[in-house]
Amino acid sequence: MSDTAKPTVGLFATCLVDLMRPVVGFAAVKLLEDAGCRVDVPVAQTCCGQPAYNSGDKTDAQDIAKSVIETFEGFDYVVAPSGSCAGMIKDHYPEAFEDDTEWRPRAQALAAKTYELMSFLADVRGVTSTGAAFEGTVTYHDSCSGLRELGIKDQPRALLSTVSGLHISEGKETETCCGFGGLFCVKYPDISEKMVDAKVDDIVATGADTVLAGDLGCLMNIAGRLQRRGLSIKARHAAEVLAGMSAAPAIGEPADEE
């Protein structure tokens, strides 16, 4: 298939991936290109506006959303390696412009073609295997936004089940919040700490050596608590494993010295 015949995907890289974990972005590009897409990562992209929206700052959230809409509306699809950011664009952009006759249709159009990475690969492109290999036992954490806003649960597990050498050990509390919740962990740190401790306890009980998820915010929160408790369980974005990029240091680990 020629490049011009391939569907165009605008990768919404997310703030956390851009600033904290670029390998997730590279993994997403590889997975999308292997799935037959032509991928662009617009340099003009910024935050999705969720922090402002969640804190009640509707004016700034709308301004940010307008910039995202203008940047991405020319693509066939918009894909984010984050249920949180994809959920913001898909579910909350139309809400943010519910009284705006000019911007609401544009927000709805963008929402209709926006997907989280795992669901896009499995549900839209029909990917059943990425040909990756990973030696170890993993457990999967379902992020609140991905699970409850976008219905993402089976897709990452189906893809991961085909990874050579990988064994999935499910926890009893896979669908329970990790306590991050964006601004929640800042406003209610004591409650957040108890929630992430409960999540870590559940992860430890699975016997897994690695915890995977599709949202970097959750993973950074979990990885930080694992390290503060002196546990050796590693945290990675599922895209890293599916793209065969798990040689990179795990989340929170120092980069290799050259």
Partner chain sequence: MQPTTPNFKQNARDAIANDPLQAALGKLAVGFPMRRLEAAARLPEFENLRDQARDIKTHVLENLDYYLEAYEQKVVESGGHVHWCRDAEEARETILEICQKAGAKTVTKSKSMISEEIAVNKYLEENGIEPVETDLGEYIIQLRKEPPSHIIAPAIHLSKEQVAETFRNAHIDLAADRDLDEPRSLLEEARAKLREKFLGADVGLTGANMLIAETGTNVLVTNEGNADLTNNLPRVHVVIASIEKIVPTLEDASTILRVLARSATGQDISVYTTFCTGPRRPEDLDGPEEYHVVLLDNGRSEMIGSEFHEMLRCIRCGACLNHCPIYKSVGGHAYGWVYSGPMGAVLIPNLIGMEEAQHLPNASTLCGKCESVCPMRIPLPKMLRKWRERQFRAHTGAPSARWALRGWAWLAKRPGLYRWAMNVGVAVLGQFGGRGRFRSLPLASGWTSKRDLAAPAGDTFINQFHKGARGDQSGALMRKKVH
Contents of the next structure:
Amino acid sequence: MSDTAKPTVGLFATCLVDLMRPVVGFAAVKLLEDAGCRVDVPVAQTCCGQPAYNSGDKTDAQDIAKSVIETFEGFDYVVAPSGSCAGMIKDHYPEAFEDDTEWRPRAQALAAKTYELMSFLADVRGVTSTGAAFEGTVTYHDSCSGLRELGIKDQPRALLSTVSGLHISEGKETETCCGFGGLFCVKYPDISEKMVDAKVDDIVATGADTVLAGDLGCLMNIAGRLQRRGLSIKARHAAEVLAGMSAAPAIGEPADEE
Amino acid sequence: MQPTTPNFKQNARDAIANDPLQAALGKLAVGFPMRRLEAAARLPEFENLRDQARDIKTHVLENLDYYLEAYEQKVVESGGHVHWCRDAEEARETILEICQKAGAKTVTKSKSMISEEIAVNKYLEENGIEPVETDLGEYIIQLRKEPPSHIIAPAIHLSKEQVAETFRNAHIDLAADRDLDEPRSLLEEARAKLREKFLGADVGLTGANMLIAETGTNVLVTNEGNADLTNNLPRVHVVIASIEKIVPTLEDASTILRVLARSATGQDISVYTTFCTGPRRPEDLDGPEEYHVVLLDNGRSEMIGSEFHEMLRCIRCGACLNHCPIYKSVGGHAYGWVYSGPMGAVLIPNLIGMEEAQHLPNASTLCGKCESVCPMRIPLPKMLRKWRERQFRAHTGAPSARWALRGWAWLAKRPGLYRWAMNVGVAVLGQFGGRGRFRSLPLASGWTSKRDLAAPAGDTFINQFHKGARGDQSGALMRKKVH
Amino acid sequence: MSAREEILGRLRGKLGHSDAPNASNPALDHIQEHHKNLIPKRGDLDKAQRVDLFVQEATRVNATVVRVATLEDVPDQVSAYLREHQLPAKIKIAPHESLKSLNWQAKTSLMVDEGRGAGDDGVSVSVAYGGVAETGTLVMSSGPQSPTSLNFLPLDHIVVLQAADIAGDYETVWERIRNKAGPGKLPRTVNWITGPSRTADIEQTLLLGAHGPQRLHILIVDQPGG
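Form predicted on its own already given; the form predicted in complex with its partner chain follows:
Entire complex below, previous chain first.
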């Protein structure tokens, strides 16, 4: 395929990946390029506005959304390595502009071409295997937004099941919230702790050595609690494994330990 | 009751430290969702029935004035009385008046969330009338002077030992050394005690799961049969129900019943579904001589057309509680009033005011599980967010959180400045995060009090990408035909 | 202003409806249509299968079911039930023509009372208006021949149900009731009963016989008449 025939993808890296875990961004770029896309990562991107939106600050959320729309509306697709941020753009941008005749159509147009990374690979690009290898038993945590706003459940599992050396051990409560919830986890730390402990217990019960998910917010919460409890289970974004970039230290692990 | 909702945070901490409560919640968290799933799996039409149930209530709410008038007319035609009440106080007074006219000393009650909402028990007691809750769970919490901790399982927070102790304190006429070790002996004692009350009551006060406009009927759903002894045996039957309980026809009621128990307990249908219409007919051998409906507004009509309009579809099945990770962590009492869980977090601020209840819409991760199981497909997370918007506009909540949030948004709207600030921040944190994570960090104690915080890698992804970095590359990708 | 006028007035305002009396509105139209919503396929069966499904579903929820050929077999079955559960030979029957006409004393000596339920009734026998195969539900309709208190006060409730009265779904029974009672009318009490009384209010332990009957015994009569 010539470069001009390839669809253009604007990678919405998400603020957490940008700041905390660049390897997820590189993994996303690689997976998208391997899937026949021309990828760009616009410098003008910041945050999707979800923290403001979920805190009731609709005006700021709308302003941020406008800037995301302007930055990304020229691409054929917008892809984010996060169900939460993709869900924000896909579900909540049109909702945030429901009374705005100028911006609503633009929000809807962007929503229509915005995808979470793994569902984009599987559903839009028809990727069945990424040819990666990973030695170990993993369990998968379904992030709430990805699962319930975007219907992401089978796609990551289907892709992961083709990773050579990887065995998936399912938890009983994979669909239960980990207790992150953005600002929730700092506003209501006791309840959040109770929830993430339940999540950690469920992960431990699977016997997995690594927990994977598609959202860095959940993963940082789970990894932070695993580490606080002195458990050695590692946490990674599923894209790292799918892109064969699992040589990087797991979330919250020092570089020299690997 | 006096809400303890402003103390939600402390209530939640207490609940998390309460071992019997946590044991009960652990059991609930497994049992109810599993049985709901099994019931849904047995009925291929379940999801379509949910759509239809939603549509029925949507239609009713759009025509609620017409339906209320039609319903009232049928109640009157069947020989009953309808008492319209604006608020809790009017409803309490109306009920008292009916009881006093009937010369009532004892009023048996079957479980009604509305009667909790208007706190009618206390009012009757103050006026010399003994109200007796007859649902086993409600009876137990009435003896303990507690509010319900779950819509359909009001005493879910108690152990059998706590119930035994409650009965020993309350039933002092019985032998002190009697065996109350097993749930069966507790049930038998309650059954015998309440049987006396059923047979002696002058007025029976029930709620209503639905009011059917076609026939002027109230629907009662129970598993114990207590609502039936309550409405059938006393001389007067009083129904207390809020105005949104209306459904149009017997067919519509049947559709909603098909999703109610499946969502609530995972039963296909509850043991007793009862349709009461008017007082006994002249030729009947039993049933009440008088039939009254106390039709309560208490803020509902104000919700019509508001952003909380869809909350009025709620049929009080409790599915959102059973599936809510917050409810399952703290139980019902932490919410501090008669409702709890996601439906409570939306409804309570409507009923007692946003000031008192400001924690409730915030104490949610918006995980969406509640909406996914709600038989009436109420967009609960969306409405929690609507409360947060109102609070933000009203400047409630901690100023520090507000400024942190607005500061972040201010920066996020300025990509150039944002990039500069993030580069600096990530570089600084990267310097100190050599061990891969922080165990504590100034300004992030909300996070680090409970968990470690992963440290950033020293340079942002976007910076690295535009410097030409591509990460570690290996592997080959396979694709099927794009559809 | 009365509470009624205030509440209705606010609703009319919010919904944009006029308060002028009108013989027709969306609510009245809908009520008159008796529109049937989606009915689960589960009960859409021929008569024999319907009875089988009813038995299966009622048994699932802890009812016991015995099929008898004719109404005349009922007294024997009731006696057998009393013996099996070691209950006193004493029953309270609904004053229903099909029960009153039976020869209760043919083989065993039974004390048979009739009338409404009382607090000390141990075993009652009543006649169902119909059954719903979909969920194994009995439909009881109150009237002089069918006092509601008999369904709830005794610890043992025996119900006679004609196989011909078992419908697939609730809607079919509503149609029968509506045809008999007249449009917009119902008997004082219609009870759907699905299994014996139960509670799980103490530690989520399921116990039968909370306030209503602990046992529900259904006698399905295959041949009509009697």
